[in-house]
Structure formats: structure tokens, C-alpha cells
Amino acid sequence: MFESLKKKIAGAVKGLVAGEEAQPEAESDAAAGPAAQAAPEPRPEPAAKALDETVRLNAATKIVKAFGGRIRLKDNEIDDFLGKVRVSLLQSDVALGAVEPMLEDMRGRLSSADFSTKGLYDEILGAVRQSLLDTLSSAKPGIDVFKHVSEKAAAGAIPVSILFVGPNGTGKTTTIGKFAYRFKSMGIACVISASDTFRAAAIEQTEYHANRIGVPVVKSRYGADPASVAFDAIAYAKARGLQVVLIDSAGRQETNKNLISEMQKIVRVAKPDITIFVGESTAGGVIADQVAELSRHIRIDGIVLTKLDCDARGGNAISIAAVTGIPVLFFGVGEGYDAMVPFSPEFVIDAVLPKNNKAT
């Protein structure tokens, strides 16, 4: 995951260190023989092309690197250094309310530190990367659901109901399946509302989950009430001591004021404990104005973010947080019920950063 923009970042980080132009490997038509003539490499698009030029040092600082010791970037370089930088984060759908900030903080860096010209590559990533992991961590920390959950049943505070929005297609019913997945494992036991009574075939796929993993759905027809569906649910884990409810929602475009409507007719009636915002990191820089609308009608406590293993340019997993004010709790990192991990600001930044001067 995240390939894009770790070989973007990493190229403008060798960029500088070298001070010369990249040479595109290649082979003569004739050498490579008859197919490669065939069958020629597509060319980079000139976006990507232009990252994988360099940027140049400084004349005088090349003399001091080429005696070794250390070295301070001029302006010019950190400019030329921080611009690639910029193209590759916007392009790599990183909002430009979180880029400004991250670039402000590599600049100080870059110009007031002292840099080994041993060590040159390691060092300048290592601003890279400190800069991203403070934007990541800047973020309030987010609920830890789980252990909250934890805490409420061994207080006898039950049921602890889960509400979870966002829009359709994005894997909110499999995180939901997911969660109780988790949950099931812990012991605790739970029970899914079927309150998506809008889509087609989402009943049975509610049902298809429930079934594979073992908890029990309250479901009714289409076209019911939803929050009818989820009293009803919260009713019956009241009734056999279940310590969560959990409650599936019809996908909400942020410009529906029908969906909307209901969905704070939902939260009226089933007053949720946790509401959870899935949305899709492939989705690009829209889903930030998702959840900044949606947060605008309900409170929203965390973000899960899935398809994080199909999800090459990983901007989103940066800026989510930084943009809306509302914290990443989990990736879905794949279908598996157990393909759900916890939101680490080291976790993103190992996906984005190569590690060493021989990563790519």
C-alpha cells in the first residue's frame, strides 16, 4: 500500500542528495531484441517524470560534501526540495490544508539542522518523517472502543449501542461484521440492527455476516423505520443481558436532507453511545467533506478508513484527521473479518516512508 508515494517522496529525498540529474535506466532496441521493440515500456506520465528528476545542491555545498563532515542546505535547495515534496503529497490526495503545515515543519527542520553528508539520505528522511508523524499525532486521540466497551459490561452499564454512518459502498456493513467479529472473540456478546431498510439486498447481506460469525440480527422489512429497527434492537439485547447493539445505516450522501432527517431521527430514538464515520480511502479527497457535513448534524466520535490494502497514493490516511478534528480509529486493511487494524501514526508513516537509502 502507499507504493506511490513512498517512491515519490523517496525520489525527491535521493533528488537532493545526489545534486544530479536521474538518468532513466534503458536498453537499446537492439540489445533488448525483438519484443522489447514490440512491446516498448510505456512512458511515465509528465507529472511523475518531473518527480523523478532531482533537485540540485548547491555548488558550494557539493565542495563540502565532497570532503565529507557536514553540511546546512541553502534556501534554494530546501525550496526546490520542498516543492517536489508538495506535488507528491497533493497528488497523492493529501489535503492542502494538511501539506502547508507538514511542508512549514520540514522547512524548519531542514534549515537549522546541520546534516551528516555520511548520512545525508537517512537524515533528510528522518525530517520527512518526523514532520508527517507529528501532523499524524497532532489529532485528539480517539476512543478506544473496545476497552470502552470492556468497561461498561464489567460496570453492568448495558447495552452500549454503536451507530455506523458514512456512505454506500464503502465497507460499512463488513466493518460492522468486523466488529462484531472482535467482540464475539472478547466474549462479549452483541447484536446487529438490520436499520438499513433503504438499499436493496442489504438485510441479507446484514444477515450473511451475522450468520458466518454467530450474533443474532433484529431486522424488519423494507421500507421500515430504521429507528424503529433500532429501538427494537437495543430492546432485545435489554432483554437477554447482550452488551452491544450495533446498528447498521442506510449509505447518507451529505446533500440528502431525507437521509439526513432520518438519520438524526436514528440518533433521537437510539441515542448511540459511539457513532462511527466508514469511508473509503480510495475515495480522495471527498471524503473529508463527507464528514465534515455529516458532523454538522450528528456528533460523530471516530473514522474508520477501509480498502487501506487497495489504497496506493494513502493521502487520505494522512489528512483525515488533521482536516476534520475527528480521529482515525481503524483501517480495514481486507475482506477477513480479522482484517481490521488500529489507527498508529508509526503504521502509516512505515507504509509511506522508505526506511533506508536502499528503499525505493
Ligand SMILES: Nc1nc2c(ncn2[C@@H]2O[C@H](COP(=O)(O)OP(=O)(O)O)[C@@H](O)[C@H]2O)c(=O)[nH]1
Second form
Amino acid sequence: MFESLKKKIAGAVKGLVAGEEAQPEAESDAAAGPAAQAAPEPRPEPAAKALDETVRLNAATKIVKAFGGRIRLKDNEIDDFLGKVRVSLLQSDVALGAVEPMLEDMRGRLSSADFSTKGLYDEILGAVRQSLLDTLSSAKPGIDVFKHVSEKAAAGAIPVSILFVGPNGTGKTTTIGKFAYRFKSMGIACVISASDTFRAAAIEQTEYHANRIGVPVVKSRYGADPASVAFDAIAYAKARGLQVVLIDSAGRQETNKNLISEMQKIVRVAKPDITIFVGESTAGGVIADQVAELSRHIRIDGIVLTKLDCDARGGNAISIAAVTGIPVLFFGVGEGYDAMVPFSPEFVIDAVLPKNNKAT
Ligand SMILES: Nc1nc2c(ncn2[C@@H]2O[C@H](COP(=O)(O)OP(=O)(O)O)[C@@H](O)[C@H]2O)c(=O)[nH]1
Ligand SMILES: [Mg+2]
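Form predicted together with the ligand structure, per the form predicted on its own context:
Time for the whole complex; same chain goes first.
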């Protein structure tokens, strides 16, 4: 998960620590005279070296005069480093709108502090970690779905309905399976509304998951009105005292007018307590556009970002909430019913950043 971004950030931090971009010392070349210049000593390749004490201390003296084992980074070194981090983040699909403030934050941290020559790698990583944490914590906190439902159920305010929207193939039906599985294990009874009546095999797929998990499905025929299936599912839940209705839906292009009016009709009829956008982590910047477009027409309460297990880049996990203002609630991390983890900044940071030096 996020292996490529992790490697890039590790490379940038190691480069800074090793003084990779530092110029050769001019005075030593001049002092050596023309003969020495004709046959220069091959310079060591700091990037290729292990990050041992020697490299760190050499770098530290290159960076600035050591004072009591603490150093100040030079502006050009910070610029070089932030340039590399910027490219790494953009190549990893972190939205530009999130990258710039994050880099400014890092610049502030790197330029205003003294760093210990011994713990330089870890301290720089710590500055990056703090900036990431700020970005990840900037969106409003998401609703705790399972707690919310438990409270509603305890208060008898049932059924709670949850609508899942998003493009085709992102994992809506699978995610509904994960929710149903979790509710069942909590002793909360639910029904699934097979409201993707558009796509071939969608109803059978919903039934397949429901049967495996052991929860009922309310369905109709292909081409039927998805809102009326949801209406029936809610009636089914009311008649049997079930606590939750999980409403599947069909995904097409987010700008498709029919789809938007279909979604609006489902919302009008089913009045979902919570509407969740399901998007795949690997889809790059397009997810932010999809969420923004859809949320102009219906209220979206949170995002489930699926397929993190297949994502080497991780940009959406970092910036989707910051750029859309809609919180990420869960990450899908596999096809199994238990492969879903609640959003937490720490989870993302651990996936994005290399471990600190002592731990590697
Ligand atoms: N690796 C992985 N695959 C997933 C995840 N979520 C869904 N999938 C797979 O993505 C494919 C499409 O999922 P589906 O639920 O049918 O998407 P829908 O069209 O939005 O309902 C299926 O093969 C799922 O098994 C996930 O978190 N990780
Ligand atoms: Mg589906």
C-alpha cells in the first residue's frame, strides 16, 4: 500500500540528510591546484550509501555549522527537498490544492527549527509527518456510522437507511456487503435494497453477497425504478422491525442527467439518514470531480475509499477530504467482508511515510 509514495518520500528525506544537493567545497578545489583538478578524486555518492553516522555527520557539517550538535537547514536545501516532496506528492495523485499548503507548512517547520545532527532523519520525517497530519485532520470529522446506527436503534428510531452512490465498479456492492457483515456481527438486523436495476448481473451480485452474509434482499426486475425498490425495502424493514436498510445504486457517468435525477428520486423517496460516496483510491484526481459534481445535486455525508490494497500512490487517501470538504469514513483494503478499516490520520501516515531510522 502506497509503496511508491513511501519510497519517494524516503528518498527525499535521505537526500536532504545526506546533503545530496550540496555543492563541492570551492576552497578545497582551489587549494589543491591545477594538478589535482586534472585528476579529481571521485566523489562519494551519498545517495547510494547506507544512512550511517558518517554520512549524517558529513551532511550536517555541509549543511551548516554545528552548534552543540544542532543544525539549521539552509534555504536552498529546504527548497531542493520541498521540490522533491512536491513532485512525489503530485505524482502520487495528491491534489494540488492540498500539496501547496502542505509544503508551506513543511517549509515553516523546517526553516524555523534546529535539528539534531544525530537524529536528523527522524526529525525531518517528524516535520513531514506533522504537515501530513494537519492536512488529514483539516476536513470536518466524519459520522461514526456504526455508533450512529447503534444509538438510533437503541432509541427505537428505525430503520436507519444508508444510501451508497458512486461510479460503476468502484466497490459499492462489495462495501454494502462489508457493512452488512459488520452490522450482523453487532447484532443489528439489516436488509439490502438491490436498487442497481440498471447493470446486467447487479441484482444477482447483490443477492450473492447477501446470501453469503445471511441478510435479506429486496429486489425487483432490471429496468425497474430504483427508488421504488428502496421504498419496498424500507417497508420490508418496518414490517419486520429491522434496524438498517442498505441501499445499493447504479453508477454511470456522474454528469449523466438521468443518473442524477435517479439519485435525487431515491433520496426523495428513501430519505436516507446517511449517503456515502464509494470511490476507488486508484482513480486519481477524477474522484474529487465526481464527488464535487454529485454533491451539487445530493447531500453526501462521507466517502468510502476502496481498493487501497491495490494503490501504490495513495494521493486520494491524503487529499480527497481536504479538497472536497467531505470526510473519508472508511477505507476498503481487500475483497473480504472484514477488509474495511475506519479512517484515521495515523493509518494513512503509517502507510505513506517510511518508518523512522531507528526502526528500519
Ligand atoms: N482489492 C480490492 N477489491 C475490491 C475492494 N472493494 C471492491 N473490490 C472489487 O472491485 C470489484 C467491483 O466491486 P463492486 O462491489 O461490484 O462494485 P460496484 O459496481 O460499485 O458495485 C469487485 O471485483 C470487488 O471484489 C477493495 O477494497 N479491495
Ligand atoms: Mg454493484
